[in-house]
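We begin with a single chain expressed as structure tokens, specifically the form predicted on its own.
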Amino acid sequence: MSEPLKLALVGIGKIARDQHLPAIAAEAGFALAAAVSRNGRVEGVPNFTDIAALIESRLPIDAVSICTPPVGRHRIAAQALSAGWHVMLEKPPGATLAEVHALEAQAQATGRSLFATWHSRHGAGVAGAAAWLLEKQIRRVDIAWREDIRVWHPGQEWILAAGGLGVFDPGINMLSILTAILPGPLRLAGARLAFPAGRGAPITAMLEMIHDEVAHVTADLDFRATGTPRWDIVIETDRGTLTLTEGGARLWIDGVEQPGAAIGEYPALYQRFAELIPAAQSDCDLRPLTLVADAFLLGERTETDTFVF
């Protein structure tokens, strides 16, 4: 059996502690070799305040997983690729499409893997949903993606700043599922975005999309919803209705729950990263981020009440 790849985790915040560290520990293909963060630390490995310090240390590293906010992530990833390391990006993969395209070109030129991850695509019901929808005519799609920013992003002011995506930080999870399971192309037709006073990113959004130039797709995104979150996708077809609930974790066909199999969203990501690296392959599907960019381009903007964490 080959030695595990030496991995550095960059950005030690809530998502890194809740998801990445347990997934790395469970994946035999990787061994955590270092952590990089301005504020957080991981016990048992060398810790660095920035990627430049890690590079200067000459610590043997094979790959990095970057969990920082999207603004500024391009610089970190470009430095890692220049150091000869494979790179995995937490969603969204960058603050702009151009940044990620540049990283793709750099990865190809240096013979390294670039993996733009979409963890929600590995929900237990997602693969079954995609299989069931094949060769069916989609008639309508209705989506509710509603959660409490104070619960899921406590005190994270960056998420409502320009480049932080606001409600599209969770909303892009829905778009990643939708682009994975629908059998035809999806485009944005319209959007309404509500920005809290003084903030640079929306806290609610209503999206109108078209699937395969036929089916109407609506999505209601709300980052202020209290109580139990709703992460639901309902798809009416010519041969029944499919429902994904709990962010893709549970699949229902005509009201009957279907069995699902998954190793867990983040363990699946690291398993995929371990598969890409030996062949220096990249996996960068930017359709979810493109739809978000289109919403900012096309969306009608309104201002809503001041928001305080």
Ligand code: NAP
Given for the second form:
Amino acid sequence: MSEPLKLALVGIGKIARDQHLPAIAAEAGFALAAAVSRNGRVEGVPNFTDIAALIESRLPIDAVSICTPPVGRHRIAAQALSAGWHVMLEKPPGATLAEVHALEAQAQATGRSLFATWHSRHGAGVAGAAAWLLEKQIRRVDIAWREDIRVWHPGQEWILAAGGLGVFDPGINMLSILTAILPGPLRLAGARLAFPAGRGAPITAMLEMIHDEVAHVTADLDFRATGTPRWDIVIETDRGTLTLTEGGARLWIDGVEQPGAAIGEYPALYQRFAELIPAAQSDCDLRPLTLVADAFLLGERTETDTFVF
Ligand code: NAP
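Following the display of the form predicted on its own, present the structure of the form predicted together with this ligand.
Full assembly next; the chain just shown is listed first.
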């Protein structure tokens, strides 16, 4: 068996600790070789406060996985590609579409892999949902994506700043699932966005989308929903109703639960990254971010009360 690839993890915050570190430890294709974060540290590996310091150290590195907030991620990814490393990006892949297109071009020019991950696409019920929807006619889709920002993103001020995406930070997970499972194209037709006073990103969003120019798709995104979160997608077809609950973890067809995939979301992401690297392939699907960008372009905006974490 070949040597594991030497991986640096960048942005040691909630998702790096909750998901990336355990997934890397379990994936034979990678060995954690360094951590990069201004304040966060990982025991047992060299730590650096900036990607430039890691590059200057000349520590042998093959790939980086970037878990910082979207604003600023382009600079880190571009420096990593320039250093000759393969790059994996947390979702959303960037703060703008153009910066991700630039990274794709850079990866291609340098013969390195760029992997824009969508972890929710690896939820246990998602592959089964996509398979069941093939050959079905979609009649309508209703989505509720409602969670308590204070519980799920404690103190993450960046999320409500410009470029942080606000309620689209979780909402883009839903869009990543929809674009993966619906058989036809999806486009945004309208949106209503509510911004807390003084904040640069919305705290609620109502979306109207059209699937295949036929079926209406509505989505209710709310970051102020207390109690049990709801991450549910209901799809009515000509041959039954499909329901995905718990953010893609559970799949139901006409009320009967279906068996799901056994591998976890983050182990699946690192397996995919390990597959892409030997062929220097990239995987960079920007449809979820395009729908978010269109909601910002087209959405009617209102201002709500100030929000304090
Ligand atoms: P987080 O807890 O705030 O961690 C991000 C880390 O990035 C921070 O701890 C910080 O570490 C570093 N960082 C670098 N520049 C920063 C800046 N300008 N502002 C704030 N932090 C900065 O965020 P997270 O929840 O891990 O989310 C990071 C990314 O993962 C986001 O794109 C998010 O959408 C995605 N994600 C999150 C979750 C989740 O449940 N939380 C799930 C899936 C994906 P230093 O201070 O040490 O530099």
